[in-house]
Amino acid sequence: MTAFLEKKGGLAVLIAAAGALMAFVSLTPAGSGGSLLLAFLFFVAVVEGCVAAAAAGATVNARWVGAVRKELLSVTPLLLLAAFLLLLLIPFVDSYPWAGKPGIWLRKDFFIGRNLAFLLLAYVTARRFAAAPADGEGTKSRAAWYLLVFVVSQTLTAFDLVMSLEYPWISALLGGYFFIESIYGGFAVSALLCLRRSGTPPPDSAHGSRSDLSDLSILMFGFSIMWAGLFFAQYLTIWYGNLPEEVGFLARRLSASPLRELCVAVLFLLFFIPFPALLSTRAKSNPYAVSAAALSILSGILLERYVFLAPVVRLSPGALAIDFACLLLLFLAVVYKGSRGASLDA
């Protein structure tokens, strides 16, 4: 696999491949929209929490960024990908129940216009900020200017392709926590590969200076008290509500097995795992601990998709397994060609 990515056209031809692989399977009837509507969700957030991550760490000069900026960045060509599993997507469209009535916003043409125009101009914004030097002049602008489309892109993905299914349910805050929630995995994510590329921290690091570990650990342990917080004023401005459309909500995903105990094991896997495992000095640096709690917040990211779509939509096994060993085939091939180009830059 490692020799057919170094050939010239090697990782366009795997991404062509894998896409045009989950198309077949969207259009078989096994294939159910649902199940590659789980795989987006998850494959943008993480993409663009990647991209996400680099940029924020870029504006106010964090020393982390420089150990995995390539990596982070090499994702970018992936933005393209999932503007064309949006795609595929459409016909998915009209099982949404607001399907067919009258209305602007929740028109199908401008439905899948707008999220398209904003993957495609997060993928504008994504490489133009890679083309740009580390440290060159422009770059904090390039990079505030994708943070910007990040937002929304993010929100426009929790409002229109999540909440949307429960149509007349609203929810002011889910846009916020799907972008919160984005760039806490881009975290984690940038967590693994500093692991991956750096290895171990050396021992004069719990001395003196931090380490890039460190400073990452912080951040997922910073962002894990934001989620917290933004999935508690979630809860509480439903219970405080009390209107039927948001109980609803709550109430199909907790009066019933297994839903009820995945969604304690999603709050255990973004907020009581990582949340005490980085809680002391000597644990930001120890990377197996460092490993867990970034391991336990992607894997969070998932299972909350999993939760949000599980009540409302028809998820097959089979087209689920294919579109996700894709998705994990072509994040791993884009990262492993930008950490080769990062090492023979080094």
Second form
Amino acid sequence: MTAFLEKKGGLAVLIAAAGALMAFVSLTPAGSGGSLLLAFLFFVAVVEGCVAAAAAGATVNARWVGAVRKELLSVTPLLLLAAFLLLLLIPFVDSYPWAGKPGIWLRKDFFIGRNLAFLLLAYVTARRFAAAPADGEGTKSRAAWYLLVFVVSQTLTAFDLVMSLEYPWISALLGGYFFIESIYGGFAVSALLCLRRSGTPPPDSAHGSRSDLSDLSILMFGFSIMWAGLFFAQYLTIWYGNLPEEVGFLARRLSASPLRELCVAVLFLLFFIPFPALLSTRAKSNPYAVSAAALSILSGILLERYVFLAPVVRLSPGALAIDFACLLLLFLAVVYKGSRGASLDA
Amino acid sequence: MNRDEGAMGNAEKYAKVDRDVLAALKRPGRAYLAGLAFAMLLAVMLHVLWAYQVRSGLGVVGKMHPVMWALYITNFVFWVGIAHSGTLISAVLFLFRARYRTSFNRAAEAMTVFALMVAGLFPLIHLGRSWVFYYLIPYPNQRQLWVNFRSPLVWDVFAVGTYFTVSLVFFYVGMIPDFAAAKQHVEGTRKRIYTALSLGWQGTQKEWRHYNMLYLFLAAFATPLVASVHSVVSWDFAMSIVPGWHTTIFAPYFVAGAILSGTAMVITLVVPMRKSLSLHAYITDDHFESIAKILLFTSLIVTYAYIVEFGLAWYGENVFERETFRYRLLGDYRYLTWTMLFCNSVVPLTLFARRLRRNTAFLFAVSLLVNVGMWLERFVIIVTSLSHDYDPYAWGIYKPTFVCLGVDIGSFGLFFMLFLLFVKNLPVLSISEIKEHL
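For comparison with the form predicted on its own, please write out the form predicted together with its partner chain.
Up next: the whole complex, starting with the chain shown before.
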């Protein structure tokens, strides 16, 4: 596999093959589109989050970015694949509750068009940022541009692809919630990459060292609190208001097993595990604690996407497994390729 | 650093920092005294008008159905917002080890404490019968009357009270080494006060170790507290079902708005302070550029919240929500809404230009406009929603009276009076941190 990746065009062939397989699966009746949507939502959150983490680090001169920048930015081509996956979702849009009704914002062509446009824009801005030297002139402004597009792209993903599934339910926070979660996932991936790169480094080495890991742990720790704040703000407002058009969102997820237990699991995976795991100074540089927190965060994001979709969308386990296997394989392949590039450059 | 400074030994450099920063404690000039007198006059006006309101009843402030929360609550939210940024700037920048914090942290912390003192007045003034304020305090149940813990107004009491306590401790702890330094440079009563406040500080290694641990703990404790407090303030509105208030984004939106307004107020205070106390060597244009970036960043978050709020009101099926936001843009208070949008979303965009970020006069003007914009934001949120909610029969327009406006203006007088007193009585910069970075 690694030898295949080393060949010229090997990665492109792999991406094309995975895209074709997912296209085939999603277009079969068993695929139903719901599984692809779930895979898409998680995949886009992680990929855009990886680039956003690197961009956020670059804008504030974060030291840890140097250790994992190439690997994080190596996922950029996957944004093009995400745009392709969005096109595969076109037939599925007909199952949205607003489909077929007159509307300006919720109209199928505009719906797909704006999301596609921002995915492509995210790709273009990410590519420009990736092409800039790490500490070169203009890198920060390119990073800032990517971050602006990232915020819009994730907001649209949240409002269009998820929130409008339950129209007329609305939550103004959902867009912010999605992009914060995405960048939270980006930090988790950064921590895992940092660990993979560094092995067991001496405490004070410059890159890939435990100090970089500590910085990333602090970020994950801080974002766990921020995530909990946003989660609680959304939950409390809906629960306290108790308006029929709003509270149904909670009722559908909290009134019956197994979704109720999965909701609690999300809370644990995104807050109650990473927060205590990274609370102490020592734990922030402990590879096991950091790995556990990072994996917990990524699993939490995946599970939460599932909880968002499960009550309103039909999910096929077989299609979901194939989609996830393809995307995971591709993600690991591009990161591997990126890390090889990094080591060769070094 | 010039050649003379380069040739200085550490002791000389430290002595120079002491001299430069503590020079502010010398006898005030006429301009300072005139400013202080004017601020005091406004503060006195606040108290006189409050007394008049107590004697005459709440009718004199123009609060009538349907707008029963008006300028007083606007001011409460505004001043709590101002208070938030102070500790946030100080604590977060400390946690991120941003060196430029030394230019702003003391003023920001002082601003926090004073703004909270001013903010705390408004719920009391708003009560009408201010002397029964203790109904909000959850004391034991001897009178068979327990406060309603499900009311966000009680959450406010806890949140703001806790925040004030922590901010005051944070402010004071940060000054302990500076009191010890300052007492060497003053005489008489002031020396005795500084000596008492320095708690016998000797500057030993052990003291510094404990001090640094405490300061780090307070910074880490204050940071999430800041976010939680303005979230609670936002829930005063969001927990209701009034159109324009009941929205999930209110908590982060209010927190971002608080940081925006607080950062603007820090700039408003520090630009003239630097000029009048000749602190250019310690508060540089680089430092202002860094804080301008915070202003720009938070402005972008606030703008995002505006877009989402207006956008979702239009997107959703709730006709009341849609009408409220239409009313904000095109109704009786439209000029205020557009001014708010201009000040908070358009003006800060100029700070994308590096040249403008480094121009302190321009930055000062931007900060003033943002202060205006953020005050208007609170007013627009509160008044437009109440004056135009569900029942057209009950719609109405709120017009403040001279009592209400006088109390509002007086609160600014009180705040600036406290800040001016701070400038002449306490070290305006963190001497120990400046020395640490030399």
